[in-house]
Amino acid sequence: MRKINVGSRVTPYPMPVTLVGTLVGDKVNFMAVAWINRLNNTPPIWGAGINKNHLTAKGILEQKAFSINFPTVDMIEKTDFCGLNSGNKVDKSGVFDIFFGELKNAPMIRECPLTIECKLHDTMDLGTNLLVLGEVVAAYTENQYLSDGKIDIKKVNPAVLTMPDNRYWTVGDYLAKAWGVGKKLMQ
């Protein structure tokens, strides 16, 4: 089979749909972000690519804190609304029920099944985007989203995004146990 070059702007797998929360001054703002992932175990650090011109980048730099909120598929319209509208033009503070955790400057969304509050660990200028690295201070959920004391992806029912087709999807079926299924080949 002959391989073909499909260019450099590929995203071969769905990304998590999140809402990054910040305060800009005393104004709550949320931005839809899919360029986000856990990057380190100890300390627990998440990284997100945020356009430097967005109000969210300003809030993160100003407050040295932010939140990562994982909406359910039922919240996709409100999530997309936050991605479509700039906090410079639209007040998004009333879209969700907001709460604060240990940090008093990282607004979180009560309706989200999982929320993570982060203190800013570091940033890196990537050109158009700022890579923000946040050290997790605390993560919040409810019993209804747990199985055996751990987050249950089916109960959380998160949305994922594919690019460049810009489509939202739901999570599929369980496939296999990580760090286990490949052991068959080790014999």
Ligand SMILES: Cc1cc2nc3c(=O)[nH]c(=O)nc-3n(C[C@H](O)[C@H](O)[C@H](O)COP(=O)(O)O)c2cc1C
The other form holds:
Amino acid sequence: MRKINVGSRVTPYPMPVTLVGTLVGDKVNFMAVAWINRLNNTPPIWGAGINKNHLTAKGILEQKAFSINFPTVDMIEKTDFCGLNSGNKVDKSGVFDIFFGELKNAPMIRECPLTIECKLHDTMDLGTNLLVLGEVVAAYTENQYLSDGKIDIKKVNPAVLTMPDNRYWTVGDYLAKAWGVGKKLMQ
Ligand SMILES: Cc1cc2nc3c(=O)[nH]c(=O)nc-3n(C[C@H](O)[C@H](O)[C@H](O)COP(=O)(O)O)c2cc1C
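Please give the corresponding structure for the form predicted in complex with the ligand, as opposed to the form predicted on its own shown earlier.
To see the whole picture, the full complex is given below, headed by that same chain.
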């Protein structure tokens, strides 16, 4: 089959839909972030690509701390709102119910099934975006989202994103055991 070059601006599919929480001064702010993932085992470090003009970048550099919150599909409108509006112009501090964990400057969202508080590990200027590396201090969930003590994606019901068609999706069906199904091919 002939391959088509679709250019260099492709993204993984799907991507997580998260809300990164910061304090800017004493104002709570949340921004929708999809370019984010865990990048290191020990210590557990996550990386996010944050546009340098976003208020979130200012908050992270100022506080040296931030949170990563995973919304459910029911929260998609509020999440999108936080991606459509900058805290530079719109006060987003009242959109969610807030709580704090060990860090007193990384606001987290109470209604999210998984929230993670991070202290800033390092940053790298990539061009438009700042690569923000955060070391996880603690992560919070609730019993209702666990099966056998592990976060259960079906119970969490997260939204995922595809670009450049800019569409939110729910997750599909269980496929196979990771670090397992491939054993069939081992002799
Ligand atoms: C679903 C979604 C995902 C987004 N992901 C990112 C991202 O990974 N990095 C980024 O810099 N902007 C991303 N944005 C754009 C910001 O969320 C948006 O510009 C926001 O208004 C910035 O808020 P702030 O200025 O209050 O920090 C995303 C927007 C949406 C709707």
